[in-house]
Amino acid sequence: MALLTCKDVTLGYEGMVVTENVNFSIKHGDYLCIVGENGSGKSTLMKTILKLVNPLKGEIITGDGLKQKEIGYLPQQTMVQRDFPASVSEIVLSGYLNRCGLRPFYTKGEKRLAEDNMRKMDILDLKDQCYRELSGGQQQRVLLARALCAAKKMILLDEPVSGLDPKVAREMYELIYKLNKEDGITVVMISHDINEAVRYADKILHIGSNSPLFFGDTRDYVKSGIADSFIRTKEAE
């Protein structure tokens, strides 16, 4: 059974259509990478999945017991967020806020799981440090640990390696791949890097300027030639 189904969705904002006829489904354990040109609606799609934006048409359906509060989210960082004056552990624990409701404290289990997630991200030794004093790569690990605290089955990542140097970006990709394959977390990630997308993801959604160009297995995507034309376009820019 699908965790998430996008059915005949038209994406947009303030009444302006960005992309139409978006159809795809995600099962437990999938690793879906969303690629496409700038302005094609990748981030809008992610916000629509999270119910931060309403679809102009169509519907997004959750299944297999997935609840909205069980989806972790790592958005693109702003400069203000990078300078946030809180400790690493405080930021990671804040991933539980949607589940806490009116409860004004974190449980022992939540604190233990937060430490486990920091350990997975290899940042447990940084838990008492101020977030704004960390490197870009360390900050992204903190935010990924936070997203894991919110997630039980699925994480959504909006260009998680943006602004990182190639070595740190590759380490981040490897961490995400490990979460998917070893921990069974379903991953939906936006990426501008086609080469890394086809290296790690098992499914690709390629969104064009008006409609999706491809959805399916990564092997079929590579054979389709769509990736080649996109890479040529990026190289020409």
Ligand SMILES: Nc1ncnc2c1ncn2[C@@H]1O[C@H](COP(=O)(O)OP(=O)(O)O)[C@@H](O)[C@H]1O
Given for the second form:
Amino acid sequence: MALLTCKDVTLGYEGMVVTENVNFSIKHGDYLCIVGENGSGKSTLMKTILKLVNPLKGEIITGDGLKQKEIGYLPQQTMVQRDFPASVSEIVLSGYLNRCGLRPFYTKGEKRLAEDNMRKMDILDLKDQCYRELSGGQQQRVLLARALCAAKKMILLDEPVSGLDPKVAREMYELIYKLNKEDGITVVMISHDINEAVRYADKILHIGSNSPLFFGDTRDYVKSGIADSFIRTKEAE
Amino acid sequence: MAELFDKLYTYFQFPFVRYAVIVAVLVSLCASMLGVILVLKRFSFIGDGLSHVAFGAMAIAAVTGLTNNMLIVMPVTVICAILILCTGQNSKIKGDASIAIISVSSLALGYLLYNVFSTSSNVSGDVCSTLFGASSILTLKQSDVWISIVMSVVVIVLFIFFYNKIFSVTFDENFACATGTSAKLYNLIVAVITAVIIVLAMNLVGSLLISALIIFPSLSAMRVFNTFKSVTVCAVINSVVCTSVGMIISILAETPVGATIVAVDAVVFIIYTAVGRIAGHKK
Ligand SMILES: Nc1ncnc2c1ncn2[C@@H]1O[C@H](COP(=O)(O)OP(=O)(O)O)[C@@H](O)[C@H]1O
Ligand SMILES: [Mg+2]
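For comparison with the form predicted alone, provide the form predicted in complex with the named molecule.
Time for the whole complex; same chain goes first.
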């Protein structure tokens, strides 16, 4: 059964349509990459999947008993106020909130796992630092660590490598790939780098200016030639 | 010096003075905890707005001759708090504008009612003590004391119990919602707690000075500390210390309670700002 299905969904805000006829479905363990131009509605689609925005039409169906509490999310930009006092570990730990239920505090185990995730993101030594004093790339890694904490079955990432230097970006892609293949976590990622998208993802959703241009396996996507103008050919690389 | 201690000792022999101090410390402790959230949510002025609402409700209670004005003031303020805090970003009228509209109307209505209908011979005295708290803290009834203590304890327990959730929702509401935490519920809890604290604090500092009680301790803490936990703890300590010191000064020097407490808070804020500057330069 499908983990997530979008059926004839129209995306938009209060009467303003962004994209129409979005149809796709993914299974447990899939790695879906959403690509498309700026402003085509990728972030809106992700927010609609997360129920932060209501679809104007159509429906989004979750299956396999997927609960909202089992999803991790990395927003594109978090508008955190410049003066918000919060340490890195406070923020990363807040990813485990969805496992707490009525329990008021985090367990020792959750604190240890949060440290593991900070180590993976190479920010363990920043753990007592104030979030607002970090560089853009460091902040991005903090939010990714938080998303990892929250992701039990599925993780949604909105341009996870923006603001990271190429080496760290590559590590990030490898890490997400491992998360998908080894831990079996379903990945839905928005990326503006089509090369990386076709390298790692099993499925591609390409959104055009007002409706999706392609949904299917990565292999078929490359064959279809839709992305030719974006993909550097293997020989040229 | 010994004289002062003697004077203080004599005063503390009176039960109503002890009650006043206990209630003042508890209420300002709660106000400062909430202050951290309200400042970070950019709702610093909620205290002001809601206290004007409470003022309007007080006027209605006074005019209709209700003996226990809590019965009307509390529900009215809670409802307004929910309206203001839970309308969110999607509403047509922006948060600060809706606060302004509600608060100014209640203030005007309250004053009108006092003037037109009041049977009391000392209208401006009534209004003044509702606005500035005057000495009413020392004339608390035993039942008011118990209500204040119980409410404060409930607020403290709720805050500790939901501390991590409130942090997450305040820091990043979208993430909290996306991962299955009901931001609406916690915003509602914050709204209700805010209203309760404001009504309790009316007796202490009066409706014009409540904002100070809410925002000063946390703003001071934020000058120096930069994790959520340390800011919260520091704000609570600031608030308890300032209120105790302010109460003692006001007893010894016979100054108005509310204004004295707020003055102490302001001095502490200046000290923290200076410390923050100096520490900041060192880095
Ligand atoms: N909160 C919002 N309210 C109204 N319109 C919005 C909002 N957020 C985004 N949009 C509009 O929706 C369109 C799609 O935006 P977005 O989903 O962020 O695109 P992408 O992530 O693909 O770059 C844009 O035209 C943008 O202006
Ligand atoms: Mg986007």
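Positions refer to the first chain, counted from 1. Quick caveat: nothing in here was measured; it's all calculated off a predicted structure. If you superpose the two forms and keep the largest set of C-alpha atoms that fall within 1.5 Å, you have the rigid core.
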property: At the hinge of two rigid parts that rotate between the two forms, the residue from K181, A151, L56, V53; result: A151
property: Swing of the smaller rigid portion against the larger one between the two forms, to the nearest whole degree; result: 15
property: Cα displacement of L144 between the two forms, once the rigid core is superposed (Å); result: 2.5
